[in-house]
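First comes one chain, alone, set out as C-alpha cells in the form predicted on its own.
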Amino acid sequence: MFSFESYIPTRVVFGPGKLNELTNIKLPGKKALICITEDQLMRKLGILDRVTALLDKIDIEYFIFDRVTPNPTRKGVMEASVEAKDKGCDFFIGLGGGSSIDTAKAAAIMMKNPGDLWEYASAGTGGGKAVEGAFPVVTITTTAGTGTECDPWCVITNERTNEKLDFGTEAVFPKVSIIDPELMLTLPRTLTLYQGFDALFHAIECYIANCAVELTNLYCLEAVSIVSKWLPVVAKDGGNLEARIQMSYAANVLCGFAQSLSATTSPHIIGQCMSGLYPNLAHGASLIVLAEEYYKKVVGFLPGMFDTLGKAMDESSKQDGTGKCFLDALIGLLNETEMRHLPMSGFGIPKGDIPEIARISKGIGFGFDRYELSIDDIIKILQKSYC
C-alpha cells in the first residue's frame, strides 16, 4: 500500500501555435511585470512585442524588467520587485528561459514578504523565514529544461556569497503557464543540448529521489524515454517541431509535474554550488560535465532503479541487476550529442577550487538522497571529470 498527496495547480496551456490563447485566458491581475533577460533576445526575435500586442487586446497593462541575468541574482529580484511596486502592478509575466521565470517568481515572494530575499532562503546563508503567500505568476516560456513553468521552485544566486539556492513554495506555483513549442524552434543547438539533459537529470533524480512517490514514477519514466528518443533529433534539426513538441512536453511538463511532487538530489545541489561560483557556467552544462563520474559512483547504490531508467532510455537494455544498461545508455546518448566531453576547464573553473566546491555543496546538504556521499566521494567525482 500506498499514500501521497499531489497539488498541481497551474493551469497549462500547451501547444504549436498556443500563445494566440492569451487573449482568451482570464489573467490574474490588470497591471503585469514582464520579465526578460537583459541580452533583449525576447525584443530580438518579436516574442515581447507579440505578447504585448495580444496584452493590448484585452486591456492588460505592463512594464518591462530588462534586467534579469542568465544565472538570476538576489539582487535582481529585489529591483524587479522594486519596481513592481513602483509601478503598482498586481501581477508577473515571466517570458523566456528558465531564468526570467524564476526571477518573476522569486520577486513575486517579495510582494507579500518584507526585507531582503535571503533572509526567506532555507539552506546555506539563509535565514529560514517562512514564505507568506507571494503575487500571481504568469509565464510564457521559450525553452525547454528546467520545468519552473509547472512547479513550485525558484532558483537564485546570492551574488554576495556566492550560493545558489533553491526558493521552493506553493505561492509561486504558476497561475498559467503557457508552453507553445513553436517559440523555441530558434533555440540554438548548444542550449537547447544543456536544457535537454537537464530534463532528463530533473526526471532521473526525481525517480531516484528518496521522497519519490508512485506517480512521480509515471512522470519521470516517460519524460527520461521521451529526451533520450528525441533530444538527439532536435539537436540535429532544431527546427523539427515534432521534436521540439515532444522535449517540451517532457521538459517543462512532465519533469514540472514530477517536481513538484519529488526533488532533485545531489547532483543538482553539486551543479548549482557551481554555477553559483562560475556564473559563466550554465546549469545544464554543470550538469553533463559531472553526470558520468557521479553516476559510475552511485549506480551500485541502486541498481534496481537504474536498471529501470535503462529500460526507459533504450529498449533494448539488457537488465542484469546491475544498474549497467542505465551507464551505457547514458554514455551512448552524451555520445551521440557530442556532450561526453564537455571541459569542465573551459567554463573557467580552476581544478583547484575543486575542495571548496564539495565542501560547499555537502554543507547545503544531500537531503533527497537515499545514499551517503561524502566531501571526499565529491571531491574524486569532480576530479574524474575535470578536463
Second form
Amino acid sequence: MFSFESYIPTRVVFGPGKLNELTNIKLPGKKALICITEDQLMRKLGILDRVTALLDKIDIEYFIFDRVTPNPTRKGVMEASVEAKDKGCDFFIGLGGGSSIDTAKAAAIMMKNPGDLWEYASAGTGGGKAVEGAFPVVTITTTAGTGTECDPWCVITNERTNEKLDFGTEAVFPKVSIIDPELMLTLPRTLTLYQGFDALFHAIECYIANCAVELTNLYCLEAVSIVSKWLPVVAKDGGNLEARIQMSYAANVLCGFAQSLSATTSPHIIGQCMSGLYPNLAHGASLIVLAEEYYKKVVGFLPGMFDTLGKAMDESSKQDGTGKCFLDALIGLLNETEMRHLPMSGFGIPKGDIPEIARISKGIGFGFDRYELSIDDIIKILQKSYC
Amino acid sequence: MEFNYHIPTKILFGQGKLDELGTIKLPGKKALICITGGGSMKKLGYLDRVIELFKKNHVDSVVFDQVQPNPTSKGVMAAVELGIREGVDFTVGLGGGSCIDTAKATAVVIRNGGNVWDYMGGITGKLKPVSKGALPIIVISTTSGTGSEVNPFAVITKEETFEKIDLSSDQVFPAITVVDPCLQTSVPKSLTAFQGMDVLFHSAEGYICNCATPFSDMYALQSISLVAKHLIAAVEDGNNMEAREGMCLANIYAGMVESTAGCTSEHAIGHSLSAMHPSLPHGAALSLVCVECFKYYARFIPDKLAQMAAAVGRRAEASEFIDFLEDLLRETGAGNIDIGEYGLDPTKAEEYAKNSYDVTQVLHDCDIYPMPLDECTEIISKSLIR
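The structure above corresponds to the form predicted on its own; please give the structure of the form predicted together with the partner chain next.
What follows is the entire complex, opening with the chain shown before.
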C-alpha cells in the first residue's frame, strides 16, 4: 500500500535554443526584477543582453538586481525585495544558477509577506511564520545543479547567524522555467562537477528519504543513471552539447521534480551547515567532501535500496544484498572525475571545528533519514573525510 | 532532446485519500458533481460520501446525473444549463472518463458561454480559444483508464455528425485529482480489462509517437510495465488492492504521457469505431484493433516495440510485444468482443477508416510513419473479420 501527493505546476520549457521561446510564452507580469549574481557573469557572457532584448520585443519592462552572492544571503533577498517594491515590479526573473533563482524566489515571498525573511524560516532561529503567497517567478537557468527551477524551495543563508536554511511553499514554484542547455556550454569544469554531484546526491537522497514515493523513485533512479553516464563525459568535454542536455535534464528537471515530492536527507543538512559557516565552500563541494565516508557508514542500513542505486549507476554491477555495488560505483565516479579526496582544509575548514559542525547539523534535524545518526557518528564521518 | 511540461494538477493518490476532500482547501463554494445515469455512484455510496465531505468543508453540491458513456455534446449542454441555473463555482467529475470529461467541458462552457462545440475542432467545431479560462475542476476517479485525471483533454461526441474528439486546453487540467484505489474495487471484470487496455495504449502509443521525448518515455515504459504486472490480477480479483493500486498508478503515468507526448492512429481508429457505434466502449474498440495496429507499427519501428517488450519482461523483439498483446487480450477477456452486438460491420471498414482521418487527423499526424488510407482500411477489416 502506498500513497503520495504530487503537485508540480511549473511550466517547463526544456531544450537547446529554448531561451528564444521567452517571447512566445505568456509571462506572469509586465515589469520584472531580473536577479543576477554580483560577479556580472550574465553580463560578460552576453546572456543578460539576450534576455533583455527578448523582453524588449514583447514590451516587458525590467530592472536589474545584480547584487546576488553565491550562497545567497537574507540581506541580499531583502534588498532585492525593496528594489522590486521601489520599481513597482510585478514579477521576478531569476537568471543564472541556484543563487539567482533562490534570491528571486525568496524576494518574491517578501513581496506578499511583511517583515524580515527570517521570520518565515521554519528551523534554527527562524520565526516559523506561515508564508501567505508570493509574487510570480520565472527562471532562466544557466547551470545544471540545483533543481530549484522545478521545485518549491529556496535556500538562503542568514549572514548574521551563519544558518543556511530552506524556505518552501507552493507559491514559489516558478510559473515558467526555461531550461536551455546551450547556456551551460561555457560553465567551468569545477563548477560543472560540483553541480553534477549535487544533482547526483539530490537524486540519491530523495530516493533513500523516508518520504520517498513511487513517483519520486522513478525520477531519482532515472537521474542517477543519467548523471553516472554523462558526468564523466561532460567533465572531459564541457562543450559536448548532448552531455550538457542530459546533465541538465537530470539535474534541473528530474531532480527538481524529485525534490518537490520527496526531500534531501542528512548529507544536505551537514553540507549546508558547512557552507553556512565557511562561505568559500561551494554547495556541491560540501557534499563531495563527505560523500564517501558518509555512504560507507549508512549503506548497511539500507542495503536493498543501495543495491538498486548501484544498478542504476552501473547496469553491469553485481547486486549482492549489501549495497557494496553502490559504494563501488560512487568511488568509481569520484575517481573518474578527479573529485575523490577533495580536501576540506582547502576550503578553510579547521579540523577542530568538526564537533561544532556535527552539533549544529544534528540540531537542525535529520527528519527525513530512515536511520539514526548521532553527533558522534557525524564527527567520525567528518574526521575520516578530513584531508 | 526538447520538451514542454505543464501539468498543474494536484494529485492525491492512495487508499483512503477521498476523505481528504473534507479538509483540504477546495476551489469553490458550490460544486456541480457530474455522474453517469447508471446510478452506480449512488448505489456504491460514493456520491453521498462526496456530498458529505463537501458539506463538512462548507461546500454545497448540485448533482448532474445524466452523463452517458462516450459523453455527448447534448449531455454537456444539459450539465451547463444546470450549473448556470444553480450558480456553481466549480465542477466535479465523479466516476470514469465520461464523468471527468463532462465536468471538464462543462467548466469551459459555463465560463465562456456558447455551445461546447464552439471550442472543439474536428469537422464541425469552431475551435474558438478558451479565452476566459474555466471553472476549477476536481476529479474523483473511480476507474483506471482515461488518463483524463492529469491531462488537458475532454473527449466529447457529437452524435449527429459522428464526431468523437478532444476539447484540448490547458484550462481543463483538473485543479485536484483524487485517485483512491478503494473506489475501484467494484469495477466489473470486463470494464477493468477494457480500461486497462486503454491505459496500456495511452502509454504504448505515447512511446511510439513522433512527439515522444525521454521524459514521456520514462512514464510510458513504467506504465506499460505496471500494466503487464497488475492488469490480469486486477481483472481476476477486483479486491486485490495491490493490483488495483498498480493499475491506478499505471493510469496516472499514462495520463502524464498523454500530457507530454500523444496518441497515434490506433486511437484515431478506436475513436472512429465508437463514434459510429456509440455503444462500443472505448477500451473495447482499442482491444479490437490493437493487434493489427501494432503488427503494422512493427514493420516500421520494430526497435520501439522491442523496447516495450523488454519493459513487460519479455525478450527485446517486436514480435514479443505482439505476443504480449495477444496473451493479455486472452487472459483479461478483453479480446472476447462480439462485434455483432455493437453493430460493427466489416464491410464498412473503409468508411470507418475515412472517419478516423476526417475527424481525428491530429492523432494520425502523431505517427512516425503516416498510415495511408488503404492500410488503415485493411487494419480495420482484418480486425473485424476474425
